[in-house]
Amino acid sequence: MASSSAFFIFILISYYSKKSYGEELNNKKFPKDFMFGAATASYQVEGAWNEDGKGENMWDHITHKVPSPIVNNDTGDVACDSYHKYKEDVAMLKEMGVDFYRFSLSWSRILPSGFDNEVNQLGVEHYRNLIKELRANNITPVVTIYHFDLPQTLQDLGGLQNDFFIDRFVDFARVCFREFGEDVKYWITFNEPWSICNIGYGFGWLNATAASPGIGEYLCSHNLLRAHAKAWRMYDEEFRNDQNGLLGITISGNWFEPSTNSSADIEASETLLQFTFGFYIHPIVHGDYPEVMRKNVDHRSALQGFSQSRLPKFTQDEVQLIQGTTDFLGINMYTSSLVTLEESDDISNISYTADTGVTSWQPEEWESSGSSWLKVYPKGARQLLKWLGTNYKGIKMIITENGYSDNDGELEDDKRISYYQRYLSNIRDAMEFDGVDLFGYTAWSLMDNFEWINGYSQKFGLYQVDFNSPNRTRTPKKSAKWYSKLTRTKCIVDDCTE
């Protein structure tokens, strides 16, 4: 009986090591030079919001509003206290055996006024110390220059909707390259332009400012792309020869699955992919917005009585400035949606969504997470990577965020492990069968942190953080131990082949 039970257990373990939630898992190892890492962002983890000369940023301002727009009136005033506990953060990263750490720089910690006339040396020293600690532990820093936390001084002047932002960003980027570039080889200019512009200025909630649908997101994106390009050109001309780094941008969005096999729904998928990913990649690769965006927005703008399109146009000089300005492409991917064309003759609706002519939704039967927007659909990861690889050949890519949320930060987080396994299996399939050129993967997030409007109500961390403890005690979850094994074996199941 004992021997037969042992055999049954062996078969069971073997079965579940190759399957997750009934899905067959890819048992090929990731390449030896493939990098695994973890990520955070400055406002979400640092705390120390008004210490050591740091200026106010837009999230300091938003979270201190009365009444607060944040769930449970949460703030990032202390957050995970990573400003003081960065060595503990690095020890956690080392414990998991990651190859790199993706983090962002707080603009207002380095330039308190938002302008480069005053550099806060204590802020600079903090990031130097973090980078030094990472390198001492053989962890590569991957640094995002802008991750949502604009200095409030610049937000008061219109933020990214004001084209004066372009040169202010280039000034900040120059300070970053000058102060940290000798020790940083991977730079990301912007995290999630779509979120910054569409959620921030179109819908209004990411900035907790007045919404400007159909106009604000296009102004923001036009300025962001020009700022990215000018920063890339500046790095290329002033720093690359000495520092030999790589500079990219991180984009984000859902995979949009056609709701049926009809040509109309396939067209809807392509349209929304172009309005989401092509919105930013197309100008960088080809010098201009996707044709379907230009056609739709120009047409609707004219019907609505605008004297010119709500989607700005690049000058010929700007086309040449922007085209070719990335060394790699970061992809933040979490979920998917179903789509169909939305036939409507109503032109009174001035909005990005109406411009797409597409409606999207997530079926109730898809597996849920702790976030209403994050439904689990692993095969969407492969489909998105395949689409990107097909449409933008020759660009190296890295997954800069992928993760799963719950609401209680439980330590026995088997659903998070299953999510990682199934998504990584599809990512490996994209590399193996679709020829996608992918060089790294980043788990979001290293630890539970401040999730913007949702405060601390959603937990994405590999490490649990006790936000009721003054010490912000960190405890590894089961997923951290699983991820540690992944980083060392390059394998998502127990028994891998080369």
Given for the second form:
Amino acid sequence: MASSSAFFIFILISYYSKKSYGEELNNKKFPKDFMFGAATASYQVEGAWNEDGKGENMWDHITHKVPSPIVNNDTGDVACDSYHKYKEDVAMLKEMGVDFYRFSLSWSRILPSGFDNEVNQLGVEHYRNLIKELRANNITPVVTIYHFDLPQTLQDLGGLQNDFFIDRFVDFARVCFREFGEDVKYWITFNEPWSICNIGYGFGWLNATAASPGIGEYLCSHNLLRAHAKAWRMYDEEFRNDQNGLLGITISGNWFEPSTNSSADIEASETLLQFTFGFYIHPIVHGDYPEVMRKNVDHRSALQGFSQSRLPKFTQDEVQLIQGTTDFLGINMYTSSLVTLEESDDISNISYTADTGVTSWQPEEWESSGSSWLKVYPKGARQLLKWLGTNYKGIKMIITENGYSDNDGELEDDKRISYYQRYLSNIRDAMEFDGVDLFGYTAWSLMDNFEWINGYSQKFGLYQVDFNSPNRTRTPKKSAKWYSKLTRTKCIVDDCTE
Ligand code: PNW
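Starting from the form predicted on its own above, please write out the structure of the form predicted in complex with 4-nitrophenyl beta-D-glucopyranoside (PNW).
Next comes the full complex, this chain leading.
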């Protein structure tokens, strides 16, 4: 009797451990050398916004506006206070057993004027200390050079819409390689070009600049791509021999699922993927924008009476400059949308969305999170990786962000664990069945933090942060304990086969 009920319980546990929300989970271990990490970004966690010589950046500027455009008038003035508590952060990473920590450098902390006329030694020292602490704990630093926090001085000059930005970025990157390159072997030039350019300059709300739909996205991206390429070439010429690091870029977007099996909807999916991911990775691999972007934007620009396409053209020299400038591809992925074709003859609408000729939406019935844009659709992870792997063969890929938000930061965060399990299961499937060459995965985020215009109302952390306490007390959530098991066993269910 006793043994048969024990057997029953065993069956029950193994049944549930292989499923989450009714979805079968992949029970193969991740490869031995597969790296697991956690991520943050400077403005979202550091605080110390005006300490030790740091200059003002655009998020300091936006969050101090009256009235404030940020939920609850929140600011990153203190945030998680990681500038002072970085050793605690590293202890948390160590506790979870991660292989690497992805963080970003605050440009205006290192170059207070935005330009390289003055290097702030205290700022440099802060990152040196963080990197030293990581290495002492055997955690590899993965460093993002630009994660949304442009010095306000540069924003005042037009930010990424002004092509002076290109060489200013290269100057900043050179300082970063020189100061930290001996200890940093994984670099990411830009986090999420699509968000920087589309949300930032197309919609105009992330940066609080004037919106310039149908123009700003393309200007910004054109400059960003040339800045990325120039920084990569500079690293190649000035640092690679001595430092031997890898330099990549992190792109982002939804998986766009055809809403029906019709060839029109399949075309809609392909078009929007090109306009989102191809926009950046196509030039970096092939030297130029995807054909469908060239065709659509040229066509609509001409109909609208522009003598030049709103999508700028690379010169022959620039094609040479850009082609082949990445050592790996970072991918941030959270969610998916359904798509259908909706080409419009209405030429009065000058916008990126009208240029795509595609409409996208997320069905009400998809599982929600604490962020309106983030619906849980695990299958999309596999589809997206497969699409990227097929279109850009031979590029090593790493997931640089994936995660789930809620609004209260609760410690018993079973929904977050389930999200991670189901997404990772699809990621494992993509590696096993679709030949996707993935070498790492990064959870967003190490801890609850300043979620841009949503302030502290949306929480992605594996660790909870008490923003009401001056200590910014950190407490591991259930998901942090789950993640520690994952980093140690490389297995997303209770028990794995090899
Ligand atoms: C990423 N959207 O940004 C960023 O890299 C992180 O800084 C951020 O905290 C994380 O995702 C979670 O939101 C996003 O508009 C920016 O859909 C914009 C969107 C999504 C993610």
